[in-house]
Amino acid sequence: MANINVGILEFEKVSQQPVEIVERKGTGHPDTICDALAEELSIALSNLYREEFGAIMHHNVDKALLIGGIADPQFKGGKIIEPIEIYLTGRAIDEKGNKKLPVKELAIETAHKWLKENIPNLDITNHVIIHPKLKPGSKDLVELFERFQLKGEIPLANDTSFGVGFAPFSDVETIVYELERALNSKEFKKEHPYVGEDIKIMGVRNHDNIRITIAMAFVDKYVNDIKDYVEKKEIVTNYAYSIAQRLTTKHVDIFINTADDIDNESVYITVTGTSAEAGDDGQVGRGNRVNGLITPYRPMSLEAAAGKNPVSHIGKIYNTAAMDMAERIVAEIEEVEEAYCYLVSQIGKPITEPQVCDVKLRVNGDLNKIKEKVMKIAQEELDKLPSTWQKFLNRHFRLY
């Protein structure tokens, strides 16, 4: 029996807080594709591995940049003048004895069929440069990986770290990321193409009063003219607005593209969707926890979860879990209102052995009497850990 906490909660409830600030950086962010790029980089490997060794050997490619090109947009279709640069960074196992492996072009095949098939506009010929930067992990690292996966023994952590979750959404944690979700969907795009893959938006709270702000990239080839741009951006606007609607009782405003200028006819159009064209750059860890948000009223680690090894990166199960463990607790026990789950591992020790796995929890009624369905819980989330790797191969978690 790991060495499980049951409390209460002691501070007041997020949603009767008289703020609250949440944020979601979307598909087409420059941060969100790096840590996509990162963990499907992960997510291949740990597949060719698989076919090589029988087994997920170590690696960690969790440190990607991505700097921004030069681009010139236009109503009607502007054109990219330098293109993208990404890096693709980190530790991974190259060679099986005498064999080398093909990481590398792995890592080019692995970023382009992600970004063609999730920024459309994009053209991986021309507009983007994928640099793989890797290289074998250190001597003492590899080997403590390799004294537990080969043999088929429970994970040994890999670092001293932490993780937190969670359970359940605000009403604007869940409009933040629905309406994201909403925004980028293909169902949407069919019918809407000028918008962009690049969508942050941010959810703040004001007693009673949300505002939604909303950065979003328009491609400027489906739109005519600034007249035209107006008219889809109020069309979009209505559209989160009726979203927004249906998830909360409580007064929203929506609000596109704050900084336009519509006089001087400056507005947010881009060649490819993404700022990363010209406006910005990126890098793993920047964005969004596991859980898909960025909530500074609630606990979060700094990990950056995307690209780890999924079997014993504790920065990266270790929050999963933490997020699986708090949703199941409130799901199943009616008089769980809110749980917070937090774990902290050892490095070289069990994964299934946390230091301490800390479940605070807003009840009604007595604790004593859930406790034990509580600890019963928390216990099979942790014995499921060394298994965890599969729901990451499967894309189980969105961890961009």
Second form
Protein chains: 4
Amino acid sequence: MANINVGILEFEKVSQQPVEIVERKGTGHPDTICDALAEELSIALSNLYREEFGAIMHHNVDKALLIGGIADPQFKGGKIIEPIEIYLTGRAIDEKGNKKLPVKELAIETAHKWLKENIPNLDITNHVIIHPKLKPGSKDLVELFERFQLKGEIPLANDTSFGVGFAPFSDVETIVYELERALNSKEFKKEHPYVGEDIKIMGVRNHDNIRITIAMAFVDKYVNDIKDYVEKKEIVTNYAYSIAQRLTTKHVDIFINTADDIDNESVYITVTGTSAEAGDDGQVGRGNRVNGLITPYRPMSLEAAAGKNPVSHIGKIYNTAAMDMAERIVAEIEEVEEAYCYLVSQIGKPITEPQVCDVKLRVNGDLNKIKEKVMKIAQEELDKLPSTWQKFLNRHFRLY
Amino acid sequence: MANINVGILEFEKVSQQPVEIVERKGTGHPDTICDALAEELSIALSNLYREEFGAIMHHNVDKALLIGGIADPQFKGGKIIEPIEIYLTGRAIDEKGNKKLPVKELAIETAHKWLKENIPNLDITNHVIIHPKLKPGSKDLVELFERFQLKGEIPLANDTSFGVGFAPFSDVETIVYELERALNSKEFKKEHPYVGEDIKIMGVRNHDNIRITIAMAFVDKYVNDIKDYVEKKEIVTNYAYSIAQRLTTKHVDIFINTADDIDNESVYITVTGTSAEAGDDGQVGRGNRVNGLITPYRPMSLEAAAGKNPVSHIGKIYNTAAMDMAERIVAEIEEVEEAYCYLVSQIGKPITEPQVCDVKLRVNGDLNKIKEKVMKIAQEELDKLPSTWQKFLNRHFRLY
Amino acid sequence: MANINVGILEFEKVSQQPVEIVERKGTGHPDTICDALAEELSIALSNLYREEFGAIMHHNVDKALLIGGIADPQFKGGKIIEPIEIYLTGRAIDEKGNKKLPVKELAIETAHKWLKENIPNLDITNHVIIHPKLKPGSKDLVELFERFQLKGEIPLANDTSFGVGFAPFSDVETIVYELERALNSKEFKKEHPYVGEDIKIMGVRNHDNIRITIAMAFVDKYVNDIKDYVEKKEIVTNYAYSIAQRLTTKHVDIFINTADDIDNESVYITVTGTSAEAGDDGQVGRGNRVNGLITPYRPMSLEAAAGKNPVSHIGKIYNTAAMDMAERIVAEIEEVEEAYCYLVSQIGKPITEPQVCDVKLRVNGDLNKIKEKVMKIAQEELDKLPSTWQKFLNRHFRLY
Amino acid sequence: MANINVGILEFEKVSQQPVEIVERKGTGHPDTICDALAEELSIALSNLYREEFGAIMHHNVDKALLIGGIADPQFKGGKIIEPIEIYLTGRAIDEKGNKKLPVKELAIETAHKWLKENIPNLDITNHVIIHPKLKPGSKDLVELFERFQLKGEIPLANDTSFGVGFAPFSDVETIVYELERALNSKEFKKEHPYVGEDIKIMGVRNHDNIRITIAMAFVDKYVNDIKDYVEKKEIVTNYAYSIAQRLTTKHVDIFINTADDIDNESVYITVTGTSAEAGDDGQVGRGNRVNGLITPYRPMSLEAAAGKNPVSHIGKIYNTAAMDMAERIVAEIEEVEEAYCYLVSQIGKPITEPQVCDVKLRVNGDLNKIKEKVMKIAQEELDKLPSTWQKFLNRHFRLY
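Structure of the form predicted in complex with a further copy of the same chain, given the form predicted alone:
Below: every chain and molecule of the assembly, starting with the one above.
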């Protein structure tokens, strides 16, 4: 039985405190691109290893660096001057017996595939250079992973680390998350191809006023001139407002590209739909947490989940587990209004046995009456950890 | 007058909650190395620009990637097989008129200098490759920075972003921070040269028990054999215990390198004192926050302060400002036991005028009686922001 | 009037000496790929500069490095494990006023375009990484080039260097050259898609026996098994024999892939048609001379013509000029059986005024009677040098 | 018995022909630096393999690329703006059983060591980046090399390739070679530290006039101003003249840095003593042949000897063997005035059995009388080939 604490959240709900800050970096943000490529590579490696070894072998590809290019965007279409460069880094077993496994090729192909699907205005052949800088890592770990995966032993924590999660989202959190999802949806893009994928949303609630600031890259070839830009920005502003206002009863204001200087025609247009084309660099783990948001008024882990191996890497699986745990507790126990979960591992111990599992709840009624239910859910979620890797391979979590 | 909220911290003190988690990545951790090199480069660039232009020009070097090497550590001294590689990335103006400024050379020299001083067992010529991947960035920003620095105008926020800070430290926070500082102090190293700089400390308090888990790289040439290793680990454990226990009345346990397998002589030794030599990669902004700690039970910003320009980069100056503000409020107003500060900017507005300045306090007595004092301090700290860059150049803050 | 010497070739014709050695590296050889990409880049830059400035500006991109990949070729189709990497290096002006010119993008796009057309089984997106490592070079040279190109002044030699040429080809030279051209022709490939582009031919004549050794990469997906390989090799051997024998009355033997070990099925198959996929590296200037051959029994320059600027770069324009001069003298003066030309520049002097122009002839009759004609042709070729750049832009020369 | 032809050199001696061209790129020339680093790496690898395996294992590191930096040289001392970058490329076995061999570290350390000794004004830590881009190459070759080295079998030719050599040097050849050696000698540098290592000498003889054009990088910190520069250039010119005139009875003129523009103080000064600091790129095999010279009036191989493995790599060992053979024939057979040797291999055959060994001689008297002696020497030199690797390890040859 794990060391599970269940306690009370004593402070006022974040949504009732005077101020609240929430941020989300959308699909085309340089940090999000790094997260996505790291995680896609982990999935591709996991699949390769399952084919070759019948099990997921050791890998950890949770570091990447995107070096922005140089671009010359123009209304009706500009051009790229220097390409974006992306370094994909980490450890991955690259041999099976004497057979060399194509892990570097996999990194390149996986990155190109994701970019092609998700940043369609980026020419993956000519405008981005993928540098696969993977190293083999220790061969000793092969055996360890075989034990986990082939013989069914419970994986051991790779590190002393922790994960955190909470549920449910406040209004501002919901707005920020849903708004980016809407603006980056295939349906919206079909009608509004001028909206690039690099959309960063900051939501600040000051008492009952929610101020949504959106930095959104326009795609230059779909914008004719400054007049057209202003009109299109207006269209998106109205659309965003309609979505946001549907999600809250509070007052909402929407601001898009507030740094634009319309008179000098200095506005946020790009060739590719991402600021990565011109100077904005990115890294893994510098953007959204596993729930898709950055929330300074909530507990956060600094661990980058993306790219870590899904079998035993605490920084990945404890964050999603804590999120799942919080969501289940809120969903399944009527009296619970809000849940925060914290999990801390001890290196070398089974992942199902954290040092601490700390659950804090906002309860309508008596905590003691539901404590057992909470502990049961928590324990169940811990017990499920050895098979969590399947969820990562199925892209079950938001993760970034 | 800025938009300053002053409110109450309603929840139980973190130090009185049942569980608390605190982490610090020491000097030689790959993430800390990245932070340090990014920040040192920002300082060096700032100094260069002041010499050349009389003012700090635009730069942002807050991304870096360390790709671990391959090493063969051995008792009495092993060797490096493949070097560490460090990519230093970002934007920095590299021309003055037709004169080319040595920003890439500066990146290399600054990195070598810091590494030589701080990771003394690393051969900076042969065991590490510095890749300066800086790009010039927009020339338009030159004029903007001249206005800030030469004409005394208040810098405008570069982004919609936020910073957070709190004070004071709990016992666990103090122990984790001070312990790393002690183990990495020049005095300690003089007597104990076998202790490498890569020291990661995780403190977990479960009610009245504080468990300190230390991952500490030994320097192989100063360790004769497995017996010697065990003895030296014992010495450090005792020393760490003596320091930690001095800082708290709670029960402390110290665990060093718990993954060691003494029987198989598989222990944590390194050639250079950092795990970067063999597979551990690093990035800027993935480690300690500006107060030197990672604290999931406290509000945290995900912004990497290191490497950002010290004049107008919100992700840097609002985090240190929030920390300073919290510390001053606690220090100067007797009734305040604890302070949390949140600052949110609006892109394009003067840095002295945040969207929101949210101050939450734990007060002995009536909040209303001290509200004015709090607001005065907050306003003073905001007013000082235009000269904060001097503190960064003087390395006044911990920062990582 | 240039300093022109006209003399006699006193030694026996190479084709009548007992031994003769001739080599050609075909289209897909790593060195030839480097030559081609360097030259294509020079042409692309020249065109860009003509558009932007109305004149070819300074550039020199005559260095490149191809780092071979890792591949796993298999009958019926194997796969690439690690990509080929190609570094394109040199100097190229990259600004016009404050406008940044896309020279790095041009390098990438030009390289991809050539590779796609010439190595069709290479996946240019995933199997090769182009690293454009161009630097701006001196701005002073802008003015110099404007004088040459816009004001019609005669370009000044960029260096003290030389070029050599000879005519006509011997039988062995003709065979080696034509054989590669035939095996790499579109017509032949259409019928024989299993023949890759990496074809290296060594011709050795020992008295009246010509031994042609061909190293030829097969494309694995078009070869079913070892039996099929042997049959296809036989087909190509017969075809090569038919071509070679048509070009000489001497005895010819053809040997293809003599290092094959048929019993162990260790034969020369590739995924992409080039050995660059698996370990063979390449550089500019290490392969064919400007006439398409490597001929140790003939005078050769070590200068790499490919990639040098076509306006004033002696290592390029003196080699083609010497070749043209030799060919014209042989073609236009009946008495001349063979011509060797040597041109030496003096740095800073007009390119039309070499230090020395040394012409050596094998003449049927009296040299003195034709000397004037020879000198006239030589002088005409020198006078034409200021417009030679047009021929390079039109891909008039073999060059590699 | 090898297939040895002995014939007559029928043409006039090069030294008696009207024109002669000879070039040498000195120690600090970018191409020479590449040659030197490639060869030093081959030696270091050979030594490592001998220690680890008791034999030289397969390697081929005959490709390198030097990308020039950016510098701001100034009288009394300027500075480096961007470092030189050097890519060292090729194949080298990097494992012994499960033990990883430090081949990349070796590449870095060897390069730094050579640069420190030979380009003393270059700061090896900060002004140059070494990129070791070695790949393991085929494991099958391990066994092959073991057979050669451990069991004493005769190595088999790695390729169908050739080597050429001649003896003796003409006056111009001697002058060009010796002059560079003198200007780059430790004794001369001691008195004249302002003379950098990048010295390129072009000798052109036009009948009885020898024109020596020297491009020589001055070291800026040892030159006070333009007047000092002019005086020092005068000193070196006189010294060079005294050396050159000692070596010939013909008329000699010396020209140093003819592109200097004294009035505008635009002269050839450098921070480091090599033009590599500012824009001149380099490659292996683009400079001097194995005898130290570039001689278009002599037979030349295009093979880069530097960096190739010394056991079985024809492009290396046949060039030095042909040179040795020519030198011995001239030295030991009184009647021989001049010798040219050509060697062609057949891939997969013992290196002692070339396809052709073609020896051409200028003889005082009857060729037939000495033919047997010549063939004996040639055969002896071929027989010695299996132990030639020792000479490379002892740096017995000039090689570049």
